[in-house]
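In structure tokens, one chain follows: the form predicted alone.
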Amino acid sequence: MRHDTMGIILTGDEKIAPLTDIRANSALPIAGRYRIIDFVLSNMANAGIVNVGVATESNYSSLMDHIKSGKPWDLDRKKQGLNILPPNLEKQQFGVIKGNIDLLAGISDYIHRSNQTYVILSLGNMVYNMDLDAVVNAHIENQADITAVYKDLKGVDESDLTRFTLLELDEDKRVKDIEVQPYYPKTTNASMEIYVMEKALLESIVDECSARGDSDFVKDAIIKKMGGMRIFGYEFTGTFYKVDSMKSYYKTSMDFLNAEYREELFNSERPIYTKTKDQSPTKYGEEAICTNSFVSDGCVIEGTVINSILSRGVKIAKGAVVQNSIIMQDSVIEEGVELNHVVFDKEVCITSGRKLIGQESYPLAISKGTKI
């Protein structure tokens, strides 16, 4: 167990309409039976961290229902364990959350009561499988004030780099400069928004920023204090996704159909845990065709499914064809329907003979409970 380190997950406020109209982005279903937050939580649990706080901002009922007491991650403990932390608007100016500093200020009592020395601060909309124990050890070895985990996105389109906070490093991997979503990137070292520091330093940063009315952890804390702190980068070389748009959500989900990415993300040495549901196995009809797809329990497939991801309880009728699509829980696809490059939220019903076609770069998204 890593008793000297606590974890804090910020669920963020990136909007991916219509999927985040009813849930936090960290609670988005992915790979059929998982949620995005499962990856961050599992990484912390696999590192032996026994005190994890999940700071929420809005639309957090779905997230709370999913993680509950934290049992799947072995965090259902009498002391510490998993703590779900709704926003404390009393500590925000005018009762409005303007940034992640406001979220951290709202949970300052929880941070102060925790008895760990170090803290791992991470956003909850990242998909990766990493040895966080090694990150903390590197932080201690470097005698760093802050360690920022990054991924070198060499070869990625420059337009895609603008989604990230970029780190400029010297030969010792000490951070020389930081740019937040620059229009003209000078480096390809993308921050994964995972930071390791002493808990006392985090408390000091939050208190000082709150007193000055600052609201952004990177812009108002790290960048302004960079000259007086030892900030080091820790390079992660594995698969990493940031889910902050419909395009990135669709690409991340569909990449799970690639065996190479799937085997790395679902590493048997560091398992990814999730809430379990007991349902019957999927039933396949005599004429059913299913190739290169993720199919969860409880589905009924009588039509054709190709390169798609189906969550629990999805029904595909005879003659229906679903390609390159993401269909969430309890959706119904009736006879003769043709779907390609679509993303359906829960309980969507598409009646007989309909045809819905999106594009890989712009998938067609349908909100929960819609009937077409």
Second form
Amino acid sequence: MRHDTMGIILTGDEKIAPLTDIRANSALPIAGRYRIIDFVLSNMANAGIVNVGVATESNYSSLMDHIKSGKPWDLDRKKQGLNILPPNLEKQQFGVIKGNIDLLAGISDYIHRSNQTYVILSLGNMVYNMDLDAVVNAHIENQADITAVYKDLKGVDESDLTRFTLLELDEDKRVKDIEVQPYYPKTTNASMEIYVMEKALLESIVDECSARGDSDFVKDAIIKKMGGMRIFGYEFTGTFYKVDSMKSYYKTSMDFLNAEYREELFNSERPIYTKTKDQSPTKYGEEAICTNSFVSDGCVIEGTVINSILSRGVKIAKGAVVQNSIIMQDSVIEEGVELNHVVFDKEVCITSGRKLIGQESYPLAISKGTKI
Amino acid sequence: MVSKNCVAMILAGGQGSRLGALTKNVAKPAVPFGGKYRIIDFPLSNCVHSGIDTVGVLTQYEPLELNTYIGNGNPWDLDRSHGGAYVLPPYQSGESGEWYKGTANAIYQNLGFLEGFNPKNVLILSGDHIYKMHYGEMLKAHMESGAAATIAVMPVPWEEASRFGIMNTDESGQIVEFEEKPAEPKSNLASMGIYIFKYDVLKKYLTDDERDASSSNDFGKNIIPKMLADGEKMMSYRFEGYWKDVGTIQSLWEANMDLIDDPPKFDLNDRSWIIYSRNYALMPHFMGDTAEVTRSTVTEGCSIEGKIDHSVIFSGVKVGRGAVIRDSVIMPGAVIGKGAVIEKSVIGPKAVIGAEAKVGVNHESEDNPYNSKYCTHGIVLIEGGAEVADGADIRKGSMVQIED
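Okay, that was the form predicted alone. Show me the form predicted in complex with the partner chain next.
Full complex below, order starting with the chain above.
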């Protein structure tokens, strides 16, 4: 148990239309039976953290429905455990959320009430499987004020790097400079936006920023205070995805078809937990063909499925061909339908004989409940 | 304390010795079934869907796995503040204390538990049947008839009737006679081993039965006949649906096969009557480039690279490239090596089948050292955790066990 550390998950509001029209992006279904937030929640639970706050911004009912009491993560505790924290607009400046400081200010009572010494801040839309316990240990050992987890994205497209906050480090891994989504990146060390610090420091940063009308934790607090603080980078060498666009959502999802990534992200030492739906096993029909695909329970597959990811309860009728696609819960693909590079939200129904083709660079996304 | 209208007691202490090596280390109700379930999930889920929220599970034989599986009852929504799931093993008390001597004695020893809930009725179930049944409707019929006991019955083929406990009833459904395995059955209504008793009547008969040293303390042999003889009103409750006793390797195999018929004889993909089970944190199953799966079910945690037809693949099973599986039941965590061929077999949990091994492919032979009386109809059983060597040839009708 990591009784000295609390976790705070900030659920952002990056839009991935149309999937986020009905839910916060942290609640996006991914890898068949999961929601993105399952990864960070499981990481925290696996580190033995027993007090986790989930700060929500907007559109959070689907997130609340998913997390509920926190039981799957063993976070349904008598004291503390999992806390879903809806936005507190009165405490936030001008009643709107401009940045993460506003979110944190809105939950300042909860932070204050918690009795842990350290806090881990993380975003809800990151996919990774990491030993967070080791991060806190390194933080303590370095006598750091703030520890920022990063991954060296060497070899990644420069245009992709501009999605991240980049950390310039010296040879002792101390942070020399920070650039938020720079146009011309000077380094490949991308912040995973996981920060460890003493809870008291976080409280004073939030208080000070709020008082000044500042709203961004990195730009307004860390960068400005960098000179006087010991900020250390902690390198993570595993797989890490930030899901902030349809392109990154599609890429992240499809990479689960790669055994190496799959086995790292779902390793048995640090399992990823999720809410169970008690679906029966998936049934394959007489003419079913299914290869290189990730299939959840409760599906009925009678057609062809290639290079695809199916959530729970999907039905693929005879003669239908689904390729390179992501099909979410309870969608129904009728006879003879042809799909390639599509992303279907829940309960989409494609009637007999239709053909829907997207492109790898621009998958065709269809919103929940659509019938075509 | 608020008293309960009905408390269920599941008899889950039996060894199920006819399941051979499958029940060497676990009680029969804990035997895996249907891809991601265990046999006891069926009565437990039925209870919850029937509005029965207090369930005692009576364990005795190899209880560890079953106890751990049931835990606090949360997977079945049976973690309740008042009621819920209780595992009830035999216990020592004062100067007495003994093993459960029979089904009736097991309930007798737990009258103290029942007393705590002061139920009006007690539902007695067994932990070794596969079926979906609304006990609430049976309870309603029981209460409306005012019977001392109501027994669920189902019609069985006449030629098989002599294998069952047969209830002879009048037109109103009242039971007039009970015959255990009659040579010449007068009716084809078999007892399903599901009883609802008025609690006060049950308590009296169990207490009397305990005093009778000659009794074998069994519901079918002693309690039911005694109540009939005393003229107590006993009603039958007719059930028409899928019901299967999975007491033998052949019937367990067959019941699994019933799930993959098209349409299935027994449908697990029924959102109005979900069978709950304890879930483990397993990822969706992965179908590799060389996977070919037809007429089968596959579930979480599996990784399939071989060819599978007409089989039930349980959670976390790995099937290697070039392996061929037909008409088989592959239990949780089993690993099937590359190029292995498996036909009409039950592969126990976490068993490992070596590469290019043949299981259940070649015909029975009298000199086969693995021949077993439990493996009828040519079915092969590989004990959970056993390893079959690369290239081995396990003939039909074999039971392969771990050597002690």
